[in-house]
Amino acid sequence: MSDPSSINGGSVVAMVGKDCVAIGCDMRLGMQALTVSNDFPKIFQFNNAFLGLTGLATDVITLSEVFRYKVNLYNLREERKIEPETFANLVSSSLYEKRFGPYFVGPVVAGINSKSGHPYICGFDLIGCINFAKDFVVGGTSSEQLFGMCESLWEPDLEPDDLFETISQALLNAQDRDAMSGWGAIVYIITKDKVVKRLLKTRQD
C-alpha cells in the first residue's frame, strides 16, 4: 500500500512578506491517479490564523471540524480571538494526542498577530512537531518541487502584490510538475487589516 498521506494528493505553501503573509493550495481531490474533484479547498480560516491541510482527505475534513470546535471553545473561554502562535500550539498538541494512530496530514499554519502585526508561519509533521520558518513552508505531494521554486523566487520584505505573484508562480509551477496536485489554486494574502482571497485558474489536465 502506498503512503496514506499521498493517496488523495494536494499541495500547500505559506510565505512571509513585509507585514503580510500568504498561503495557497491546489484544488485537486484524487484517488491516486484518478481525479475525483477539482473543487476541494485545503485552507481553513480560524479567526486570525489560517490552516492549510494536505494528506488523507478524510483526515483533512475531520481535523478541520475538530479545530473549528476547539477554536470556538477557546473563544468562549478566553473571550478573545485566537492568535496564530497559540493556534499553532493547539494544532501541535492535538496531533500529538493521536501519535499512536496519527492523522495522515501535513498541516501548515499562517497568520498575522493582531497585536504586534508580525507575520507568522510554521509547518508540522504528522505527530505535531513544529517546523518554524521565517521565509516559507511547504506541504503535500509536490513538496520537493515547491522547495525548489520557493528558494528560487522568494525574497525578503515582499509587498503584498509582489508576495501574491511570487507564491502563485511557485505554486503553479510546482504543481505542473506533480501529477497528484493541480486543477486550480486558491491564494490568501493576509495583512493586519484585511484578507484577500484569489482563485487561480490553471490547466485542467
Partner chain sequence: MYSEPYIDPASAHAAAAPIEHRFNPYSDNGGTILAIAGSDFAVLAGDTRHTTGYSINSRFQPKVHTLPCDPPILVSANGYSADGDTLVRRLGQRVQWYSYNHNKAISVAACARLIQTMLYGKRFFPYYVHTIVAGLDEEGRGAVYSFDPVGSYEREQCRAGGAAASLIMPFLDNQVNLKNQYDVQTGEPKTAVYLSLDDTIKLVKDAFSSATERHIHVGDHLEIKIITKEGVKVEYFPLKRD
Given for the second form:
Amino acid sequence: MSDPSSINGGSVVAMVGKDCVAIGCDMRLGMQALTVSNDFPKIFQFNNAFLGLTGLATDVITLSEVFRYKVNLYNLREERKIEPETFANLVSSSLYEKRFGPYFVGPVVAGINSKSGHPYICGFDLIGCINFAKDFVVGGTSSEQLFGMCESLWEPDLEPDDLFETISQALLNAQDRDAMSGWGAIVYIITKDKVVKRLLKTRQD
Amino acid sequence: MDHMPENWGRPRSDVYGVYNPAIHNAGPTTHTQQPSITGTSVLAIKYNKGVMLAADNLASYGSLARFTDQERLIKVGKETVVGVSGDVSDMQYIQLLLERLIIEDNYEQDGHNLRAPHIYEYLSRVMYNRRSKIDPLWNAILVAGKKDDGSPFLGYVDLLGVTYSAPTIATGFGAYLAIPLLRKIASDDGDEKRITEQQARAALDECMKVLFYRDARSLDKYSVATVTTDGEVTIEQNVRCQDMSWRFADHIRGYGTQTM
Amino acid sequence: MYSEPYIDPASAHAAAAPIEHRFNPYSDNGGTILAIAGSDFAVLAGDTRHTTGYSINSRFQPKVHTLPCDPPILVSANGYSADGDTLVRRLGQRVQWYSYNHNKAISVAACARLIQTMLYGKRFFPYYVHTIVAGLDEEGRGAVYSFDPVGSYEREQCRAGGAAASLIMPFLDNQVNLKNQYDVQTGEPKTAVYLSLDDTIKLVKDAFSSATERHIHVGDHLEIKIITKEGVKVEYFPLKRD
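Let's see the other form, the form predicted in complex with the partner chain, since the form predicted alone is already up.
Then the entire complex follows, led off by the chain already shown.
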C-alpha cells in the first residue's frame, strides 16, 4: 500500500451517448484507509474539455493547476476555446514530458467538439499513452469494478437522460465495491449547448 | 524433569553454555530446489484412433548438451505412455514408482490392468503431495492412453500438482512454439475425431522441427509414441528432423567470433 | 582529505551471498465463477478456461462439480487449480463418509460448515481458492454459501469468485440485490425479490460475456449448472476465445 496511485483513492468514468457525453467521479479523499475528506471532486473543466483526474491527490491538484495555466496560455495565444481532442493531446504530451519521474495519475478526458459537435472521450496511463475509446473509459482504484459495470450496462446511442442513469449506476455500484472510493459522487452530462452537473446521493461508507 | 531425550546427558548449560541442538541434525534434509539434468518439451495430440506423443532425446546439464540418447517417453503397463520433461533424475524416480505400481497391480492377477486415467490419478496425487511437502518432483508430465469407454485420454500434471486435459498439450517451450501449430488442427474437444494418424504425425514432426530451430536445449533426434484406442503402444525411436534449412544462419552477424 | 568509501558490511555480505531461489508452491490458474440463489433453485456457473500466466492450457476444463450426494450439492473452488481439485475431491469423500455415518444425505448448511473446517484446517498453508457452494436448503429454497481461502463463510443471494470477481460483483449488487435503485413513486430504495430461472440465466450469461470482454483469464466456454428439486441440469454457452 505504498503504491502512490492507491494512497488517496478515487475513481472516474466517462461515457459516450447520442450527441452527448457524460463524466463522473467520486468525492473521497483518503490517507490509506482513513477518509480525510468527502468534498474532493476529481473533475475539472477546461473550456470545452472536461478532465477527470484520479491517483495521487497532490498530483491531481498540481496537474489541474498546470492544465489551467496551459489552457489559459492557449486561450491567449489562439484566441479561441480549446477543444477536447486538442486538450487530450496536451494532457498526453505534458505527462510524457515527465516520462522518467511521472505524475501518479489516471486521467480521463470527455467533451463535445464545439465545431463538429462530435462527442469525444479518452483515457490515459500515467505517462500519457492515450486510450481512444468509442464507448467508455474508466480510471482510479475502482477501475476493475467500473469495467465490469460499464461493459454490462452501456449501450450505443443513449439519450442524455438514459446516459445519466447508466453512468450513475455504473459509478455508484462500482464505488460501493471499492473501499478507496465513494463518499459522494458528481456526474456531468454534456450536450452541445448545455452542461448539467448533478451531485448524487450515495452511501457514506 | 526435562522430558526432551535429546537434552539428556548433555554438558551442564550453566558451566559449558547452552547446547546448540542444531548440531545433532548432522545431515540436512535435502530437497530438489532446482533441476540439474533436464529434458525439454514433450508434445502430444489426440487423433481419431488414439494419442501421439513426441519428445527429443536430449538431457541437458544447464546449457551443456550432456546426454544425447535419453528416452523420455515411458511405456507404463500395457496401454499407457507417460512423457516427462524437467529433471531427469526425478523422471527416473517417477519411472521407478510407476514400475512398482504396475508390479503391485499385477500381483492381484484379477484380469484388471491399470489404464491411463488410473496412472494419471496416481501421478497427480504424487506430484501434489510432493509439492505440499515443499519437496517437488521437478517435472511436467503428459499421460496418454485410452479412457474406460475406449476414447483417447490425454492429461497434464506438473511439479505444482496442477492438472488439465485438452486435445493438444505441450510442456516447456512447446507450450509457446508447438501449441499454436497443433491447435490449428485440434483446438476443441471433439476436434480429434477429424484427425488421422498421418495428420497427427505430420503435425508433431513439424513441431519438433520448429522446436529444434528455436529451442536451444533441444535435439533433432526424438521419439514418437503412439497409443491407439485398441490399446496398442508403439514407440518409434531415433527419428530425425527432416528437410531443415539453415541458410538463414549464414546472414546472422554479431555473435561469436564473426567480424564482418 | 581522501577517505575510503564506506561499505556497509551487511550489504556487502548480502551482495556476495547467492540469490536465494525458493520454490513457490502456488500458482494462479485464472477462471471465474458465479452463483445465484432463486426461490426454488440455485445456479453455479463457471468458465472453462484454464491458464497459467498468459498461456491457455485448456479451453475446456470444467470446474463446477456436483457432489456425490442426494439431493446434490454444487461446488466450485476457483484460484489455484491443484488446490481447488484437491479440496473438491476430499470434500466429495467427506460427503460420502457423512452419508455412511449418519445414514442421510448432508444438508447444504452442514456441507458449508464442513468446508469451513477443511479450509481452516490448512490455515497456515492455505488452499489458495475462492470456494462457492450452491444447493437447496432444508425448506427447498436456493442457497449459496461463499468462502475465503481460510474458511470464513457466509450465506448469500449471489456471489462472484475468481479472476473477474471484481468486475461481476458490483453488477450483481445492482441487478440481483437492486442496490442504488429507487422506486420512482415512493423514492424509497427498491427491495430485492427472487429472480425467475430464465432471468437468472440471462444475467449469468451477461455477466460472463462482459467479464470475458475485459479479462484475459476468462473465456472459451460457460458452464451453468442449475439445481432444482428435480436434480441438476447443465447448460453450455460459448464465450469469446481471444
